[in-house]
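Presented below, as structure tokens, is a lone chain in the form predicted together with its partner chain.
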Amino acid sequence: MNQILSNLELLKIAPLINLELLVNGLLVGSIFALIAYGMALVWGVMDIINVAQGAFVILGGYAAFYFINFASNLFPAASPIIWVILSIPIAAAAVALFSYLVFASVISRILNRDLFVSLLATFGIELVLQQLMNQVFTAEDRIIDSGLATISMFQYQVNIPGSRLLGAGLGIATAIVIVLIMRYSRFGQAIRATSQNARAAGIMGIDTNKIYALTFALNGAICGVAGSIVAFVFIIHPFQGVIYTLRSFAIVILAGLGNIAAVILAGLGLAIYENFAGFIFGPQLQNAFVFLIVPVVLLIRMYIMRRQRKYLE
């Protein structure tokens, strides 16, 4: 209880840590939109909640890893920002393939069951994905350093790694292209008419069960740059997926499936809400705040709409 007030009293004489909260969650925040994008993505489209997003994120940041090491070994004398840059669309490829075949595998197969079974379902897939990325990849922290130097503010009162802002920069870079993909491009209306009305969209021609084929591999894909991005701004072990998977579920909640302005500020305030929480409460503390945020918000909405006479269904 002391420890909470006197951090407290140092937010308020040094008002400087509010500011380096505030901008390092803005930081964080924009990779956990990404990753819960994808997740309201699939949820929205396919009705399949993707509970291995964590995972098929921590096995992009693998894909980035090996990427970085391969290549820096290759050419000992390039620039290591040039090989984690590289490394998005090839950590991207090969979560979106293996994406596809976890689909053509599984989630084809439970397309039309209760929504029950896609959590099961895809819990199984991301025991199983971890436990073989723990054994192939040995349990060992893996970490890329992308060579970027801290930035300091304010002497030394406010501290920001360029590893986060170039994660941030790259998380941001992804969701604009995906915005434009979803707005404009054939695939995109094609995407959100299966969502809406995945009968009508078959009548008028397009072929849903591809469409959610390439949903899902899309998001692997988004899963795989948001994992190369965690492999140099954060760590990448076998079992943190656990942690994006419920980040992203928070993040939906919050913000609803479908709207993707939504996500992104349930994602930096999700991420800035932690990092105070995180700063008053005492970090091991962080995650359990992330966590009771899912019971808490769907009671509130719950007791709103019971006051409706409706449910939360």
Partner chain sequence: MRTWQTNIATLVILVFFLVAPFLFPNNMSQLSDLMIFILIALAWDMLGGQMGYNSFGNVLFFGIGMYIVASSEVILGGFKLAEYTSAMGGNQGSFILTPSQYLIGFGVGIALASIINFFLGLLIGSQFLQMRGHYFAITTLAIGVAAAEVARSIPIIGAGSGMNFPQPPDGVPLFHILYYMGLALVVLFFIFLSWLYKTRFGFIMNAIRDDEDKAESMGLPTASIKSTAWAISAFVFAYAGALYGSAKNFIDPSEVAFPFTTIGVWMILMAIMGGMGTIWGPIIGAIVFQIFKELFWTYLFGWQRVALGLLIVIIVVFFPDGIMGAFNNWKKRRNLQNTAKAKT
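Positions refer to the first chain, counted from 1. No experiment lies behind these values; they were computed from the predicted model shown. Each form is matched to the other, and the largest set of C-alpha atoms that superpose within 1.5 Å is called the rigid core. What changes on going to the form predicted on its own:
The rigid-core alignment places the CA of Leu19 less than 2 Å apart between the two forms.
One more: the block was the form predicted together with its partner chain; return the form predicted on its own.
FYI, this one's just the chain on its own, none of its partners or other molecules.
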């Protein structure tokens, strides 16, 4: 308790610490929002809650990690940042292909089934993927060295890791590409039509099963990009995916489906909340506050829905 009070007092007497926590939270929040948007995409189009979302992210991190190791050994003189950038499309393609195979073998069989069935199926995928990664990659923590230095301001009172700046930039760039695809490409238009009314889309000549498969693969590509960013901003571990699934679930519940602006704001808010909670209560309890926020978000969402229902009545 004394430590918590000391940390609160430190925030009061050293306001620049608040600035550092806020900026770092905003940078990390862009990564959280990217992962959550992938979950919202699958949920909105296919009515499936992908509990394996976090495992796909970690798989993308491993794809980037081993690609960078392989490329660095072939060309040791090259700058690490080159391989970090090139690992993004490699990880995206690898996880997209894996997601397509998962759809063909499992997800396609549970379409139009009860939501609880999708929870069980994707939870099973999560467990299997965790164990496979543990056996293949071992349980050792892995991290990619981006080679970027920490940026210090205000006489070293505010420190921003260069890897987080790069991760936020890549996350924002990916989000822009996704928005352009969804708004202006025929594929994006087909996704939006299928999400609004799959039967009507089918009557209009859209192959909805193909759209479902490509949507799930697109989510895999998003997870691959996010995983490669996570690998050089944080660490990757076979059993770490669940925390990213919970974050994504909380963000989507709070923001709603199909609203990318709300997803971004919710992702930024969650990351800032985590940063301050981790500083005040200790980094060992930071993830615990992610678990705590999920029921709180559900209660808030239920309250909002109840108010909307009363307003309509």
